[in-house]
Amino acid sequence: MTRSSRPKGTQDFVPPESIKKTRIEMLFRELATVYGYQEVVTPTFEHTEVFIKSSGSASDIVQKEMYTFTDRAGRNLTLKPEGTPGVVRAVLENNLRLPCRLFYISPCFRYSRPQKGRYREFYQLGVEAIGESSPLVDAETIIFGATFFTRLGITEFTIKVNSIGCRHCRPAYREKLLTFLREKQKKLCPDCQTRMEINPMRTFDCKNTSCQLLLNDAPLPKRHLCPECTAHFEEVIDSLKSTPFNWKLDEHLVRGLDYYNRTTFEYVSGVLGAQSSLGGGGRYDYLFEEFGGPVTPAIGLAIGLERTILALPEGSPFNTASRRNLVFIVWTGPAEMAAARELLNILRQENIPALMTYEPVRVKRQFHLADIAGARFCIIVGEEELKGNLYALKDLITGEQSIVPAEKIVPTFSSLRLSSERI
């Protein structure tokens, strides 16, 4: 029999990595809730046109990376390569009242070359502030992501920010850039030669070294902003100046999607190597119109879960494989098993994580099973303990043992209760 293996570009989240994943997601949910966001869950696949409308036909996502298939009814469907388009479609289709703030935690799929921190199936943590046009919302969104990383213990990151203008100032800039690119056309890579005619700013996102060198002399979007865009971006920058986070202006930053306008931003960390981006986002004030909706200002960000895990420092509590708040019940013989089961049910009814083995194994083996389970405490249910209406309690981290009256066993573990908001 041949051993099965996972598809290329995917990964298994097994303990302790799955624990890290859960903790990070829970922190993200908590922070998003504090900032006034509510969770939205969209389908894993959408009609393909949803992503063509949003990402743009010139983007690498549409041209090279989408997992697209035809179902049995002949519909053209695509596994979502990012979260925002599905959220926009859901807001319109469900007639959500605006303004609204939504967050999501979702698997996404892109066919790209797998490398460290880059997978074909990956997880995005995202927020979308929809119906809000103030530059202060732009700054708050940027600060949200920076705060999230900081609370994880990630401090070695820089926020890159830029403005790429609006539909009023961009046409004139587009012509200036296009004139420049046509003069250099033969020196551009084949992809950029295609991009330049569809969306010339897309060339700034090219990873080809020779193209990057050529674009050092290209006209830059921030230097051709209209007065409204200039004032908008200045207010974003003024807000960032009052924060403790490390940020810098990057006039070449356009991000890899066609729907952005005005503010764009990205979080980068040197600890990740070549794939330095932790996430980013920008304003997309025209995307709802592309979907047939009304004029709707919006801004969002998306964070890569896998890269976030890689960026966790050794000292971060989110990067430890510490024992979980689990109680393992050890019973000493067949007569004590019924009492152990009764205690197990009592603890679980009180939302105290608890486990025991039903196999007739020795006490030493049960302690070993508690270790495998990553339990923090063991409660010993023995003949002498039952006679005295007592339990022996052992802390598997400190090694300390104590005797606890049966009626106090639940209060003893009240601080270990799990809820949907804490792990």
Given for the second form:
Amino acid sequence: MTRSSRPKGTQDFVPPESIKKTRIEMLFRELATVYGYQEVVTPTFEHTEVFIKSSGSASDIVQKEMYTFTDRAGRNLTLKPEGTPGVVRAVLENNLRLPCRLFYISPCFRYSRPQKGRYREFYQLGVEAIGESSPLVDAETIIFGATFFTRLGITEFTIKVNSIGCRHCRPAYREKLLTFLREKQKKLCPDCQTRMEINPMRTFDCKNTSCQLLLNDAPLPKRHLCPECTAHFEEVIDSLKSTPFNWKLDEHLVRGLDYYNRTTFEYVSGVLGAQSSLGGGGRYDYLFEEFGGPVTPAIGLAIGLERTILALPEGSPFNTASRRNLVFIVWTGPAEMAAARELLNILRQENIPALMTYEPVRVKRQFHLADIAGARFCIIVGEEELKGNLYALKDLITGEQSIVPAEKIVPTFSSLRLSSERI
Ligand code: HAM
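Got the form predicted on its own; any chance of the form predicted in complex with ligand HAM too?
Starting with the chain above, the whole complex follows.
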């Protein structure tokens, strides 16, 4: 039988790389919880219309990138290309009380050309603050993402921010942009010629250099804001001014999805190459109405997990996946093995990750097994140790060795204790 390989554009997360993923997800959960978000889990696939009516029929996602299929009963379904539409549908379908803050960690699927930082299956870490309209929430959401990257040790990023107006100021702006684009129509790429008639702002995301050059002279949304949008954006900017983060106004930033209004933002990093966006988001005050819901202001962001891993600097504690917080117990003979098993139970009851082998193998082989398991610490249970009611410890990262009295063994490892009860 020939070996199978994974589909193009997908990735395996195997140890020790998978530890980075787990740690990043745990930090995200923690920080989202600290900011008052609760977890939401929506299906991996939705009715296709959920994405068409959110992302917009002129968006690249809907036009080129969706994994759409018909199920055996003839339903038209799509694997989620992003998290937001499913969350909006779920909030309405489950009649959640508003305001509510929801976070998710979810695989997403986009049929795009794979390259460094761009995959067909990737993970998004997202938050959605639903039912809040204050510009201070916009600032808080932007700061949330920046704080997350900073806690990971990622400091080389810039936050691009812009405002793209609301349903009051946008129609006049749309006409102005459309007039501009129609004058240049013949010079635009075929995609832009179609896009502009559906949503002219979509032309700003075109990757084609000649379209980009033409758009340098285009009228920009931020210069056509109504007084309310201007005041909203000024408050967002004022809040950002008092943060330590690197941010800049980017008047061309419209984002690749149709549902945004007012504030849009993106975190970009120079270390990522062409796929420079670590994450992004914005306000989407009209999306609930698209789903038949009441007027509901909302704002959110999503961060790409794979790009975050790529951006982790050498020295980040989240990048040192070579050893995990695991205690490996090494024993020297049958009597010591019985004692080792007792100790294994005690540690596990204390929620301290621990492992040993039950195979009758030499001590050297057991250290090798500890290495394969990626354990950070070894406890050695030998004849001498048993007699003296002591354990020998070895830190496999630093090589440090020490002797610990039996009753101190649990407190020694208490910092490794896991806890799922705190949320
Ligand atoms: P987005 O900018 O399309 O926004 O995606 C967010 C992030 O997902 C990107 O910045 C990037 O890090 C990651 N990402 C996107 N496509 C890929 C890919 N093919 N491979 C790897 N990573 C990728 C949204 O999806 C919005 N739903 C964000 C949002 C939430 N807006 C409001 N709430």
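Positions refer to the first chain, counted from 1. Only the largest set of C-alpha atoms that superpose within 1.5 Å between the two forms is called the rigid core. Bear in mind the structure is a predicted one, so any value in this text is a computation, not a measurement.
Comparing the forms between these two forms, the C-alpha position of N389 differs by 2 angstroms or more, with the core used for superposition. After superposing the rigid core, the C-alpha of Y358 moves by 2 Å or more between these two forms. Positional change of I379 between these two forms reaches 2 Å or more at the C-alpha, relative to the superposed core.
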